[in-house]
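Next up: just one chain, as structure tokens, the form predicted on its own.
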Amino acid sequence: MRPLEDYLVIDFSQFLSGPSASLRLADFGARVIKIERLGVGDICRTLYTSDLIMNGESSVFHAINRNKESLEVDLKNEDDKKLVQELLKKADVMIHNFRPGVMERLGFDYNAVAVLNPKIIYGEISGYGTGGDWKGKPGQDLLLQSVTGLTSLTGNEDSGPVAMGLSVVDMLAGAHLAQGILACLYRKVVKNEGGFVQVSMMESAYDFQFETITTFMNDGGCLPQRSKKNNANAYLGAPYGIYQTENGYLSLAMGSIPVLGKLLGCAELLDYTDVMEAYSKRDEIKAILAKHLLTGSTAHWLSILEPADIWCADVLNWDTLMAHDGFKSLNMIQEVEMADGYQYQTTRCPIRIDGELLTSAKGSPKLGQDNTQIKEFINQNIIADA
């Protein structure tokens, strides 16, 4: 039995942040019902992150909404609104990620839902919080990366601002919401209380940078300086970075410069005996390393460095990664099937509980595919409560 079996989650959220939180709850065994707008559904159904369309809809929708149900409703219609209200009376958790004020207008803000179900765990994600001048701005991942300083950490010194190649702030906010919900579910078991969990993407992005922000705040306000070449962390000294080799790339983490010089046969590095030179002369050390590593293959350098317990790695793309035995041994890929028989491959939950892989064969829902079943569930509960 999975930890959240018999728990009911009502998910109004769309795009990535909220659905990533409900995906994790579904992986833990919860029944997740997506509340989707009549005729439109989750905007993520048509928000294409690539030119890949899977079974008529966006690949990202399928990736983040597997193992869920879909209830298609018009929340401005009183009958549909009452239907959702009845569902919320039975729910353990509700999630949304609309801008501040939207749920109040729809009549599904925390205060309204708490009247229906005082013990519900109500979770919401906003872009910039519920107060302040920015609260009405669009909570979109690239915009949040830009205003929270994240883009100043990636790339080399002369690269300008560089965004991460993933919707990282969305996923962080979703993870934080799931954590808050799980904490409140535990409190509910212990104290029989509901709860109101609030997460903003902006605060999640700040928390993500807790190491660098702490350094900045205690370093006289000095801004982080990315290295001119091979930057991988604005605060770390040489050799930290990714380097091109004769036939690929090699990543190097922290390590003694003269030890590296001896192992690699690079005489120029032997003179950097002062540990602090890894920081004060970071750029010139990296330039020497970059030039030297081009003279051999990745496999050649790894064969020298790995036996010496130097922190290093090959740099793989998805083709080479998925062909690797280390990846295959994890069984990270699962095949799921939609109600119409369409099958696709995707990742599984990365968490194991009691040694069990948390996989599921259930794919993403078609818009409104579960309306009949959910309405029957509501009617049965109304009769049982009468």
Second form
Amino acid sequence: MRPLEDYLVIDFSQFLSGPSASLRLADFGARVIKIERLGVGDICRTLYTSDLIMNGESSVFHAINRNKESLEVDLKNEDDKKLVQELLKKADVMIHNFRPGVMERLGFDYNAVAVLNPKIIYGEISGYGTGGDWKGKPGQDLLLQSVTGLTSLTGNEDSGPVAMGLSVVDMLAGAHLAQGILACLYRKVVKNEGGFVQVSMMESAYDFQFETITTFMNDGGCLPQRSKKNNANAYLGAPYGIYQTENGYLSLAMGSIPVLGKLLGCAELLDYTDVMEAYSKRDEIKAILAKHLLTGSTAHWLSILEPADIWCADVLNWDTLMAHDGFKSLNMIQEVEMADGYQYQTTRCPIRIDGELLTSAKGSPKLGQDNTQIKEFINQNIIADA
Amino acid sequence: MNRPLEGLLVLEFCQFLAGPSAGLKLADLGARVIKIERPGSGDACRQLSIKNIFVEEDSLLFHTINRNKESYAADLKNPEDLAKLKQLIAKADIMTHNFRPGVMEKIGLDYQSVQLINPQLIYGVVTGYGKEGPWAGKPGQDLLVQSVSGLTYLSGSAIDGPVPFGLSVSDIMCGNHLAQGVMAALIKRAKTNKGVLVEVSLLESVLDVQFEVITTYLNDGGKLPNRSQAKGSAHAYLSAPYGMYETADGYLALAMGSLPEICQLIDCDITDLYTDTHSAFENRDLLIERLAETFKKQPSRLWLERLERHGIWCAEVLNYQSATALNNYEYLQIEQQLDLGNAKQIRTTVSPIRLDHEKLFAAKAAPKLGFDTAAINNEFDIN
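Starting from the form predicted on its own above, please write out the structure of the form predicted together with the partner chain.
Below, the chain from earlier opens the complete complex, with every other chain and molecule after it.
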């Protein structure tokens, strides 16, 4: 039995942030119905990345929206609006990520929905909050990375701003929304109360940086200083970073510099005996390490460092990762199938419950594929209630 | 205010970031979180500092991750302490740990053993790489997990080699996943009245962060990500103009948008590089470089005014000083102040989740090692 079996989630959200939250709820066992705009649907269907179109839609859409149903409606049409209202009366959770004001105009803001269903958990994601002078700005991931200082943490000192190459703020906001919703669903079990959960991408981006921004708040406002080369964390000393070897790369986490020098046969490192120098002289230490590690293969260095319990690892790409037994033993890949028989591979939910992998064979929905069934479901419920 | 997890007792046997960041989330949502720490040293994070900043005897880092919690000192290898802990476990709703596979079995606090003490306990486990397979015994450290996961080939430009995310992203995502799993387990327990085992690992979490691009890789014939050669590119899978551009006085970020429209607004000729929307992929690197030449000529403000007026998705690239000076930073109430007693305070962030229109402020500072041991023994009649 999955934790959210018998729960109904109505998801108006698009792109990644909201839909990543409903994907998690779906994998926990909830029934998730996407409310999609007539003729167009979730814009993510046509947001092509890497030019890869699978069965008519973007690869990204398929990753985010598996294990969900699709109801295609025109929210400005009274019959369709009524249908969605009936669904919301039955729902446990509703999600949206429209810009502030849109749901008020459509009549699906929290106050309106709470009248229909006072016990509903209503979750919303905004870019920058629902008031304030930035409420109308587009809540797009790269822009959020840019305005929260996040781009000053990755890359080297002279790299300029470097973005994290994934929509990480979207995913964090989705994760936080899922947490707020799950907490409220638990409260509903105990107290039979509804709830209103709000997350903004800006707050989520700072939560992600809570260690570094807290340092900034308390160290007199010093900006993060990335190391000249081999930077992996602006706030950590040598050797923390990734280094090129004769035939690849090696990553090194924390470790005593003279101990490393001895193990690696690098005499120049033996003099850095003061632990404070690992940070204060990190650029020169990293330069010595970088030069020395180029003289041997990754496997050679690992064979010396791993037995000595030095925290180190090979640097893999997806080809080498997926060929490794360490990856295979996780069973991270699953195959799913769409209603029309199209099959594709994707990752599974990263959480295990009672030893079970939360896989699901259901692929993403075609736009409006569940309209008939959902309308019948509502009609039957209306008859039953009458 | 009425916090959803009020009344729940969490015992946190975790150290460092992943597990304790989940404990912080649960605490802010209303749970009572007690850290179980080794006498004398405690959570190793107490001594792990960044920039060598300490607040009294503990690192600022420890304070950031462990506010809003209590501390109970107990030595898991001491039979008397272990007996006391079992009494505490009998009263708890949730326990979490991040020991390497096998450690809790030896101590006798593995899931099967604690079920005998408390059959309704939710048991959360964090590992680096799962409990099986050749990597199970490896140290679960963030940079190393990033390195084996393929993540380092997504940021920066192609000439950079592997570029790790400059934050402990696998720890933080794993903590988020643990918090989700534990709360789903609470809902399951309400139906079954039985304990629940929740397992997460840093590697599975950092693979989940890559779920969109790994799905693309699994279905495009196994093409590895192709980062741009151009400096400032921001996503290996997105076409021009997606990236960050140097201006006369700073940088600006441009998200997805119509190239012909943008280039008309900034007066940049791309007619030789752009014929249709496919050109934005095919000539990505040349287009980014071409736009970069134009953006260098004028200050950020001028470009933003031209672009924002037409609804183009763009923003100025800010550092912590300029970012925290924004009106919106204050409006969202990103910060709160923790009171450490004897007139000392530190500032840190607040939970990013708002419930029923309220921010989840929690001003309780992190506990000193073992600060709550006696009171907890007394409260729960532990002897």
